[in-house]
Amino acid sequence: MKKCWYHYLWIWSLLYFSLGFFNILFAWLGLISFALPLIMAIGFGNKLFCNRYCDRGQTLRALGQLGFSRRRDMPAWMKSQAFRYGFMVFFFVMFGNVLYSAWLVYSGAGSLQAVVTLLWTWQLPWQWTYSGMVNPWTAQFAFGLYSLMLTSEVIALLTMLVYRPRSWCVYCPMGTLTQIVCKAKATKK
């Protein structure tokens, strides 16, 4: 099979998490993966970003490729429109604590916390990703911005290891959120 440039975008998720190891600061460009399938998804109306150009996606696809999936069917309930919702608004929730957090540290009500929470338990100590060089509240919306994305990826890969290996596009939440988009856009027209 011929690869296309697209195959290669597995990069950016490397990239993205090994910096914000070294740099917590580089966590802000998580935002790219929350803009970008929204505004094709409102400007194009379907869901090119999540079939071809979505970096967890391709990461996905490519360690299935390299045979770490078992490729199994995902049980009906994970697949099923109450599961896909609640994990979105659950996911939206928790992303609306981390600009809480962020907005209490803005406020002085909160002090940074330089933490790196995984799967919304385990407080992971990253304070050496922080040098302190911008405002106390930019850095905890990037703490809290990439234990956001790290648990997702988290849970991404493990649902990749005991099923099929882009399960996790059944029921990602930015998926979920463009596909009512595109729903929204077709009912327009």
The other form holds:
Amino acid sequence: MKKCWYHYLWIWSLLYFSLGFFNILFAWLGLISFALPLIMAIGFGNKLFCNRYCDRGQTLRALGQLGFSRRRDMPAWMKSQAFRYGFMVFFFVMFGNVLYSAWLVYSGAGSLQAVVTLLWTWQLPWQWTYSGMVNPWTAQFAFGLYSLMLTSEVIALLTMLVYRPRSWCVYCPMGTLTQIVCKAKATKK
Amino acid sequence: MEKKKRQAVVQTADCVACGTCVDVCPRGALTIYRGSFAQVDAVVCVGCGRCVRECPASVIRLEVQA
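Can you give me the structure for the form predicted in complex with its partner chain, which would complement the form predicted alone we have just seen?
And the full complex, kicking off with our chain again.
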């Protein structure tokens, strides 16, 4: 395999999670990973983000090359369209929940929860990352997005260990969504 | 006797178009068609099987071509 610059994009993942450990507002940068694949799919009809520029994909590939994967077949249900679409809907509902929590804080109906929630269950204290310099809703959104990013990273690393390095790519909500967009564009022309 | 050639074949219906195969192919025989599925250039593929081992969705097989 010829080494290209984008093979080092795992550094972005490392940087993202590290920065969020010191200042939660950096979590907003996660929106890049939402916007870029959509821009490439809607604007150009390709999945180049998945194929090359996804920092998570590169992280999983790099760790897989280092041997952190059993390299077993994924179970059939996990590769099925029903699971892929179901997980995509679940993920975006959870993203909607993040937006809703930020809205509640913005409107004054809720107060800021300075915690990172792992796997939608465990609340980890994370209050040192917020100093109160900005409007609380921006921090609430950051805590929510960071939780979503960290949760999906943990799931991705687990399936990397158990199955193949880039197993996450099979059921990645952004990947599923952009493939739907690309397929729709490909059949239209 | 004519030599039989091994070749990667993609089950396109189940392909997630992640590009893992494109990345590992030493011959550049694989491309992602319009962000929809992977396709193999039959002329360039030498059937080394790296894509088969790496594909997370396990949708690539090696087939012997007559």
